[in-house]
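As a starting point, one isolated chain is supplied in structure tokens, in the form predicted on its own.
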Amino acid sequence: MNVNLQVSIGNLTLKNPVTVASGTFGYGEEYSEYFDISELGAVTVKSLTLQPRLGNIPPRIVETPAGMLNAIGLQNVGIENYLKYKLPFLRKQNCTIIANIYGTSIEEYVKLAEYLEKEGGADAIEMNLSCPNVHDARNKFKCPLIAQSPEWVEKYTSAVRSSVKLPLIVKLSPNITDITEPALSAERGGADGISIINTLLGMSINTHTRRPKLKNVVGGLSGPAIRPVALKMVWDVSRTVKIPVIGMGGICTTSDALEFIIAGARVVAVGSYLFRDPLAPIRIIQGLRDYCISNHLDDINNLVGSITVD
């Protein structure tokens, strides 16, 4: 039986829903070591700036229950490097490319998505709006996120829309009290696609020195266990915007990622739990395919946003 897998994010269309969570794939050079990058749906790089960030001081990741904590910072090797460096592996393997770019304004969110658009760095923009580990927690005067302000998530979105051509995917945070309002202000922005869940705040405390785990004192929780928060999410998200979401958080297998599709995420992505088992991405999409078999569709799509609430 032949099953389409492939799924759209505005123009551009992926040969299955599976990519990866930006952050936890670096920019694909690792991870090609263990199987054929270019059959994900599409490779999510690093999140990128202007100029090269070396992140928060460590320690900066700590495991917990059933996930981990990390506040990094962002680091990265910087728009110029990434496309001199990193860019031609990646083209050479023939991946779809969605690069994640970062900017502490709009004019550089928006210089970032014109550079990649000129320079041929991306086949679509995921807008990092959302990561909570680029202030120190004890800094009262720390700054919001932008994710938590449907007023700035709109205008973000608007100005790189208005800027580029290629898909534009905003990436949201589930810190904030409705998600929904967020996420229907990067519609009308207008945003392709729309990537939940980022991780959630949390923090660990080490009892014999009384001291917070991570210098940065508070972290950015991943793992299975905000699982459910983030499938919850993204249900709440795609019954509120028409655009397709990209669901995350906690995936590790096949069933995983069947649920948060069933629940109306049109693409998926594996995070965290790469460090654990590299071929997850791919065990999962050949776990998707066989599913369909199974249940005999014959299209992946008709999956999507295929729960039944009595």
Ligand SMILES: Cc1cc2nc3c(=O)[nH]c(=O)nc-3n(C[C@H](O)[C@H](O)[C@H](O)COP(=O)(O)O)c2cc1C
Second form
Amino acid sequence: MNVNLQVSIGNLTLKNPVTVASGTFGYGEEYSEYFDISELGAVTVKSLTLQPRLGNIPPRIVETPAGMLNAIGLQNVGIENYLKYKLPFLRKQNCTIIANIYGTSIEEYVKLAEYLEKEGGADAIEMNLSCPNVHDARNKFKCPLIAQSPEWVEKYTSAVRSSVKLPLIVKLSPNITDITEPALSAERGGADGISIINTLLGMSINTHTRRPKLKNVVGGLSGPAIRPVALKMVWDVSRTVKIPVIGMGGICTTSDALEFIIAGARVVAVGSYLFRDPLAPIRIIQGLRDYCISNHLDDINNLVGSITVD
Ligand SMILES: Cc1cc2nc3c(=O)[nH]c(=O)nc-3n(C[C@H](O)[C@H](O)[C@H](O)COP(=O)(O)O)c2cc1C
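Starting from the form predicted on its own, produce the coordinates for the form predicted together with the named molecule.
Let's see the whole complex now, leading with the same chain.
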């Protein structure tokens, strides 16, 4: 049986609905030693900033029950080095590329997006409006995330939307009361897709030293621990907006990916679990195909949002 696994975000078609979560796949080089990375629906690269960044001071990763806390702080090579040294490799592999960008102002996001478009550096842009590790999260009133303000989300999205033609994805934060509000703002601002979720703020303490385990004190929680939270947010958002949702948060297996798709995600991303099993996305692609065959589905799109609630 022939199964269509192709899905679309704006005018971009992915050969299948499986990508990787930004920041857990670098720029693909290391993973290409394990599998042919062009088999992914798309490679989503680590957040890119205008200048290279060293990130936060270690320790910046802590293992937690069913997950991990990270406070990497957007360590990345910067946009110029990406275009010069990382992009040629990804293009040679024939990958579809989602370039994730992070800026400290609207102007920076616009610059990054324009630069990527001009240099052919991406097939789609994902705006990270939700990184919890670059602000002083110890003072919650000092510096909120853009994704926590529906008004800012719309402003940032529409500024980038009017500057580039590339498909535009907005990545939102779960650290908010009602995620459908910024999701609607992103849609109004002209986004072609919404990525949910980024990490949940958390912390962990060493009881011997009575010091936080992360040098940054707080970090972002990811992995299976956050899966039910992410799934609920995907369900909420996909019922609210018309544009595709890219679901992530603790996806490890085909069954996890199916839950997200049935809840409403058009695309799914594997993140932290890659550190345990780098081949997980490949297994999931095959698993989705097998599921469609055994359920007599010839198009994965028919599964998206097919949840029945009694
Ligand atoms: C080590 C690490 C680094 C991350 N870096 C980024 C990043 O640079 N940009 C971004 O948008 N999200 C980043 N994230 C968040 C992931 O893309 C993803 O949204 C989140 O981890 C939830 O998925 P998961 O539970 O499958 O890991 C990072 C996550 C981890 C664990």
